[in-house]
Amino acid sequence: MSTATGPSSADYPRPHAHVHLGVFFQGVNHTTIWSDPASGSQIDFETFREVAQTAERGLFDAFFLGEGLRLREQNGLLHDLDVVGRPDAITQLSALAAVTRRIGLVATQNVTYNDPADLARRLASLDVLSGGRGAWNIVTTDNSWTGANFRRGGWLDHELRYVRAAEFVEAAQALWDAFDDEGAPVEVRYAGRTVELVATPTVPRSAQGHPVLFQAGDSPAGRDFAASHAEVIFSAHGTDHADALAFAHDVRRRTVAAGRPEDDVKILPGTQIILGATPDEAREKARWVKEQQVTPATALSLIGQVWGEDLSHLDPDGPLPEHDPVVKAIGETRGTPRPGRDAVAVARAWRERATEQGFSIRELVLDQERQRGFVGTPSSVADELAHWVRSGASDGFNLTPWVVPGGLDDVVDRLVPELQERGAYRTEYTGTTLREHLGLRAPVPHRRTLVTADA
């Protein structure tokens, strides 16, 4: 959990920085409590509409949609503790564009199983229809499990995933910029190792030039890709200030090395905010939220993922299995933070820890799930968020509500006014496009010439 321990007022390197906020509508995973009576449907448009309009009422920069190209599985079966099904992100955001006026709309889209000319056209359409509020969260996938859905399992070598991503982005940008001085579209030719196209754009440039580019990679290769191509990084460094500051320094160093100004990439770590009227009330609420996120069934499921077998018959308040996992490596079909890790080593470490601490299965899993983000009163959390952005640890945050659609109400009604009182948050939208909200520069105007010359 974060604590506000940094310098104060003018000692900050960015004393007048504002907090930028986005909301991440995740759609799956146990961190959203879909079993709560206050939870809406993950499919019903009204759920998305209410979250997006609440965020816009709170003057957020962006509404961010995740995407999954295949339902998650465990041990060869559908993971039936998940909610099932997510609408296509661009379709959903296009509908939201009609019921919002200012908030940015970020679509997660995969570069491995899309075609550059087609995806560039659909993203440009979202950007134009929304009046310059569109954005693309660029993701890569190389596992054969997802690829099997497209009859292309394993076609892309792991070491080529960022080569493919870079070529895909360059081709899309070339299409978005392919207009002459009179605004007439011109043909683009691009030839790389994994992307080859000859196409002419069919959608005009938007009010912000082209969609804003987000990226979430955290490996060295992912950071280099973001430093070269992204305009916003959605990082996992949203809990510990020192960790976030080290990440930000590294990204800015890589951005300069890529020939860009260090402030060309905004950093919005994913995080969770839990508020209470008093510190004790906030801590109690955080404990309750965590227990709802890790139900007895979820605890058994997470243990079963490591052991590689169905352990739902075990008592969640009992001990861990005494035998070793039946698999060598933890599977990747559930989208866990631990895919590919040595299952036996993880299981033995967990069993040793449970024995030392006297933990049951569920107690161990609850203890493994570290407290994410910020817990406190609106005043104390506002101080922490302002400390983060003014010290340079981030430019803002991408919030994941623990329940939808009402999970943002506390933030908008109680936290945002506290930030505004500190001069650390906008009091109105001053622009109409997402690029303006984030304070980003216009897209590089000569990109088309560079790309076609290289082709």
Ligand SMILES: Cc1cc2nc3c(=O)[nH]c(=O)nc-3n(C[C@H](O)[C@H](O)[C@H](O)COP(=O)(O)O)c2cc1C
Second form
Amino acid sequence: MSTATGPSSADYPRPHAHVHLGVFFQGVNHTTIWSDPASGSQIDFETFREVAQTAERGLFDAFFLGEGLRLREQNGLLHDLDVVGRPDAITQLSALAAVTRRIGLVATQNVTYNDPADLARRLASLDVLSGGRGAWNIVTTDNSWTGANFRRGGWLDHELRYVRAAEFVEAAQALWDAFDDEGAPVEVRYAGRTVELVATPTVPRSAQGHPVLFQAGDSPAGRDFAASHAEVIFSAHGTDHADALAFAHDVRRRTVAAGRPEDDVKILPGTQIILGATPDEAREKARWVKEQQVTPATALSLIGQVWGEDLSHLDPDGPLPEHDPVVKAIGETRGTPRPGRDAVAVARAWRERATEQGFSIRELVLDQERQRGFVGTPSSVADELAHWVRSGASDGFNLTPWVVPGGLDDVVDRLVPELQERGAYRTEYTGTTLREHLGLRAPVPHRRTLVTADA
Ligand SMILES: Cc1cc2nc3c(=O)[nH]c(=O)nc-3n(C[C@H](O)[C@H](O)[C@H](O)COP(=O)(O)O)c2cc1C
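The form predicted together with this ligand is what I want next, because the block you gave corresponds to the form predicted alone; please supply it.
Whole complex next, starting from this chain.
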């Protein structure tokens, strides 16, 4: 038993709040260490079956898949750090629906390249077949290289992407709700700037009305979109409490400005949890995990992004390149976390730091990768998570395990009981739908048979 740190429960704005947990896999990333001998295959159904069932044993709200429609590349070379061949999310989640009973199933699907009537039908199918456990993580996809994979080519201007996102979601909602009082489907006509359709729904409403709407995007336009349309916002503010609290206040302010109650949008940042029996053991494990995430090849790939050239021939235990980058700005098409930054300035700062500390290439990259999420004992991490939700910094977390399928085991077996002891986590599922797990209101009906952009 641990003693809660920080203020006593009664001082919190939300003293009885529960932590909601989801397990999240990015489309492309090097957070999950697929190369670890304990790791399953990223295309093997058994890997994800085991994770989803473990999460359900831990009474998680959701199993959540990101979407990466094209692997990152640079000068024609695929990034060594990307896994190849992740199956389509809706297909994978439909299969998981058959081997789980309660956990929500969240599919990331972009609005820039899909067609609304088709996607609305596929998501409604997942929702109906899973008994009301489906959700759609609405993303606009910010990278132009993905666009080249699609018949339309290119991409939409940032501002227009959110115009399309709003029209897309309105059209989907109109289709999900287009049934008369007897339950017969009615025709929907939608005429907007970027979406035009005439369609009649072919899949009935699900046990939760329609799929829960998640959204991931961080710009002011993205936050306003979430405030107007989403029921859950998936953020990247999952490490620093003050930063998360500022984000949460901003989202709630925008939600009220959009005419909704401030708790209408649940906030679930992505994060990582590393547990140890003692604080030292947890820190040591975190150091080891980071080393696995930044393999020698990954370190070379990451500096190649900054220098704008293939540096895979360099010795990762040797010094950084002496010449300046061949590009001015770090390109967004390379999937870098530092798009648009002055490449020469970043390279010079890195060289300076490496010289000062005597760092090799790999040591420098390890030094630059910030520690994400929570590191500690089950008891200390449970205190921190409870503090986050009770203080209103988030409603819970989407966890990305560092290894699959076993990486969630200690969270479920050691952390969840600690949260339950603190009264900060459910002890059983009390509902059957994802909407019920998340404590969301029933969806407002959007029964509109004719929708125009300025209606
Ligand atoms: C936490 C988070 C997760 C995201 N996950 C995905 C994803 O899985 N697939 C994808 O195509 N885009 C993803 N995005 C990118 C968004 O679709 C969007 O293109 C990007 O955030 C730029 O929009 P913004 O300027 O509003 O943030 C994610 C964004 C955030 C903040």
